[in-house]
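Below sits a lone chain in structure tokens, taken as the form predicted alone.
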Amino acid sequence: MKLKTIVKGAALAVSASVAMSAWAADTIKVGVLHSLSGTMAISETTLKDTVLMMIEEQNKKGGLLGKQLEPVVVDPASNWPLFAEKTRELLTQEEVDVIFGCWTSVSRKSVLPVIEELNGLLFYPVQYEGEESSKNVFYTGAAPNQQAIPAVDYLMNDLEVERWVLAGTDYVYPRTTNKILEAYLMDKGVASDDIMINYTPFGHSDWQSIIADIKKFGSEGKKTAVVSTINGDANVPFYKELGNQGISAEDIPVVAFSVGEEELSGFDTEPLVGHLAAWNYFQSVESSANEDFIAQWKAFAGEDRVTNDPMEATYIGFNLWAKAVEAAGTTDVDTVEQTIIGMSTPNLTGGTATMGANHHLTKPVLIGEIQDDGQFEVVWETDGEVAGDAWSDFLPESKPLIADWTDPVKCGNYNTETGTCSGQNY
């Protein structure tokens, strides 16, 4: 009797193992790598929900390659080294076919060596500082020439700004972006005395003295603006202190690169009205594609939820990946990577996003003014889409570099002057 029980149990175990293997083989695993706790949860939780919505919608259409998509969600908890650990877990233990994730550049930089070592595929959906192109990453957010440079041009040409406060969170994205902007401003004839640069830690909350310094800097007879690369929940006390010290958009306008509808939904927007943000998408944009996306999002997440730019970048990246998988007939990373280059998909502003050979998208650039309902009124936009530039023309060491993952270059930092590739290549 005992022998029969053991044999039966063993058979059931083998059967369960086979069934699990078959189940695993019948799904395509999608890694979701966004902070659901910590200082960046204010921004990243929405992107996790966006990926889940896209997966749900794709599964309703029949999935991909005859298989359903299976989300694998992890929480790196705004802990930059943990992003690397969670990426390794997703690729080696969960064996995901693709990862959608990261917000800050420091998290992406943490993930980069792991995803290159294990030949994974990451879609990164947030504006960043450029100066990078990896075979294993598609950058669906804005490069500096698709956000930071046009924003400065708008302030300089349309608002006649002469003095500049470059205020950022103390990590790689603000520091590199401000290095590019400082070089760009000085190239435009702005004196170094007319540029003030300030960095604060993640989660910084005491803005009283810094805002006082900005107010003093802007009181010397020249039109002054703040270019903000402040990230995460530090934006809440930053804008609150601007209001406390009576700094309006008419006095010293702020143009933000990391504040969108999601962040504003937690603010008292009254003192923020008139301040600006530079993105490639706003919820207020009128297009049939955007109307459908907003309706889909509210049905999935709730009527009170808003959309924002990194959500659109996630939407575009997911659709390009799905399109490439279907076209290639496989989720193999190397095949999908080459298939995506040159592919196009509709964006949400009524145009088309095309993936360049440097793994960056074409994108429109929009300047939006904050309204009292937490939405943005578009006050300026480019005429059509702008191609993303991985390497800045305003840094001497970067100017000769290009990224091109097609033959014959197949390199992320190819030096056009020396004809050499000094980094990752095929």
Contents of the next structure:
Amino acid sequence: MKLKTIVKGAALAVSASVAMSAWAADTIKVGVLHSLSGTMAISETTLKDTVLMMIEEQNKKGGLLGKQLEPVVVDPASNWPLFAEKTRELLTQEEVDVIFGCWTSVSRKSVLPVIEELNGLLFYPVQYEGEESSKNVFYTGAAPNQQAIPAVDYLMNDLEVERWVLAGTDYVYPRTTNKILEAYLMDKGVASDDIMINYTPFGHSDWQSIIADIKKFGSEGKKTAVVSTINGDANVPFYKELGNQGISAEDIPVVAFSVGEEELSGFDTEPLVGHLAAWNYFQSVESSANEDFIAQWKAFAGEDRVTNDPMEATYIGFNLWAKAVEAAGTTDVDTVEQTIIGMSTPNLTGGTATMGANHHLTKPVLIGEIQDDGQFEVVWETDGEVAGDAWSDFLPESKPLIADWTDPVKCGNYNTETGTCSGQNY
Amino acid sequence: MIPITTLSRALRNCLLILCLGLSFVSADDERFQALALELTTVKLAQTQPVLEKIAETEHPVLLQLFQTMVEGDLYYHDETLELLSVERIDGEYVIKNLLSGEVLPIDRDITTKIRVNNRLRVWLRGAIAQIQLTADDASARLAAVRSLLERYDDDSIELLLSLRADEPNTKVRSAMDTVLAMNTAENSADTGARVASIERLSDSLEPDVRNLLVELSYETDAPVVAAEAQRALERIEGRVNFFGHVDTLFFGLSLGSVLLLASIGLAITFGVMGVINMAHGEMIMLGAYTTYVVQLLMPNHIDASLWVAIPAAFLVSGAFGVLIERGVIQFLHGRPLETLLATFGISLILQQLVRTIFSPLNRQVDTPSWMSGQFEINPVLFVTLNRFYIFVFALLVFAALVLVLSKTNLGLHVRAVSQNRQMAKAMGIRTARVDALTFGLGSGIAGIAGVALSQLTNVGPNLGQSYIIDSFMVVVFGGVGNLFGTLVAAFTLGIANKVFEPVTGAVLASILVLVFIILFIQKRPKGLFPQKGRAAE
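Since the structure above is the form predicted alone, I would like to see how the form predicted in complex with the partner chain looks, so please show that one next.
Full complex below, order starting with the chain above.
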């Protein structure tokens, strides 16, 4: 009697869940996890729009696997713990098949445990500090060896810089990047007296004394440059103060890793002409793919909008995912993850982006100078693409580590000396 | 009838004279034209050699060419390939022929920019300085001479020596002497002359002089020179350190004036009226957005826009203030907790309102030309103009507010109501109206602060949030209800922050200031200048 009820109940539950999945099968859900408010909204809102544009475009082509794509947009509000909560919501309540999201590394670190526990799939589209490779994350932005190291090489070799100011916002990306850069500069024979490191809080607005310090540091006879990992809207007062204190790019060039076309659209770039940025894409790059992308973006978001590097990374990530889902015939995370590795898709600068076994892309490295119209003029670039390196070769503790998600290694932090995987997932 | 042969001969002679005359003018001109043409086709990396050749022609238009190029205004016509200068004046592009200066009525679309990079700019500035050494304008000559401090060679020294005698301007002459002294100190064979030059240099604060002296102080071949350089260096270092402290003081005053502006409105709504107004930051934000809207409405008069924005921001924020007071706060008198929550809710509503109307992205507020740049007191001491004006502005606003509160009828009523509401009511003061006006005044002043802050920081929906904590800190530290306390507290905190910052870094400096205030409030809960008398209770 009792057994019967249980069986009945179970049958009911099963049929209900079948019905549920049949209903859910009408669309493929794509989670969008970008801050639409708070200090990072300036950068992240654009990426939300990019994903929406890509989804719309894909749906026009008939969607994927015969189903339409359905965006699920949430707002983690530049609040790092909220990123984890929203990820859980996306994966358990909304049951999305893939997430495009995060900008700052703290937000990504906050999402990691959740996405690994629930076996989700995240495409992270921003340049970052490396030292990480998760089975559940694809890093479509630059690793340090695809942005920071080439930029420093350019300053050292082409501009003959001898003194270095490493200025950044106080969180994990600038701290780790600066640690790698410091080790790299020391390795190249720069004395520790010739390196000045400075951290400021998010949204810092009073730069007077820091800029004065930089000016003093730069006036001591050796060619000086600032390597800026300042993030978010603190950049506007930083550059304003630079202009006001009369520091021109000829005296002390600033090379920024987080300032792109979008950030520059917030202010008058006349006093900043000649300062540099290192990215893997600039809107000004001439290629037919880029022209199409810009036209598409302007039609979608407005004539006065600009494109930038994280948008290209989102574009590549989305295309790779769509291609992998088509090839695998399923959105199952484990299958898609294995299918993407080794897959290629055209990037917007006229080359190809190939996903490596360490979940990082191959990318060209470009250095651009800011122009008075808010665009960048490319002054230097690598020959061809550089493969992303998850673990830096310049930090002693991560030198022996590699990430390889293919058989037989299948590990994000495999130690080549001891032949072991630390067991930590990321 | 004139015979044909005569006519043709006359024509031939005429042409000959014309040609001769032309070639006479354009011996260098032709070469210049050819090189200018080359400039339109050459790759960025090969531009410098072309420019060097152009400099050799010593063509009269050289200076203008280089200056236009360094500003990034040098273009060429897509079809005729003539060089153009394209300048943006009041939002309109003015396109001129570089050689003739004639304004051309052509579209910017058929012109192409001649690109420059940092390397070229450095070279161009050097070349401009060489030409400017003989310029008519004294400040241009001074800049030219000062650019020689960094790198001089035998040629430029020789040129300086010849120019030195006829130089009418004392400032330029003294700069020339500095360069000459540097050259002697570095290169002369005569030790006595070197020592004398070093002594002369010990008055200079130029960074390049200091760098030279550092080099000389390690010179082992001439111990006398090294010792003298060491002595001069110590003297310079002493003065540089002194000016460094002056600089820190200025930075502190400037930060203090920002804090003063941000908190002075709160000193009225919270200090005088006792309303815990969490929406104060949003009043600042509204002021900043008003500036943005004003600039949108008058895009061709950015320099004058702030004068319109200040009263406009006062009215907009003030109106919002009156609205909030009439709509919400008046019903919550004497219930601080509810007021806090209600005003916090209002602040979120206002933020979202701005986000919906203007987008979550920051808006660009332009800086008027008279507020950009800096004023140089000496080579190590600068005052940035925007900070300086904001400092003066903060003091003016403060003075105006004190006057309003102490000299006007409204001020009298405000003080009466804040000290004893019942008694004021009994004397026939319409307390409800006074409350609304006071709140409006405090909010309006916050709006004015927003105009000033729009020149320093991001204009975005979160602008207010970043100042609300600082504002409360200043008011509580200064003593609630005391305007002068707010003034002293703002400057104290500003200077303390800037004194700590070079030692501890920006993050730790703000933590230290916060800890200091917590300890201070433990000791003196009523702040620096507590209100005295019966009214205080």
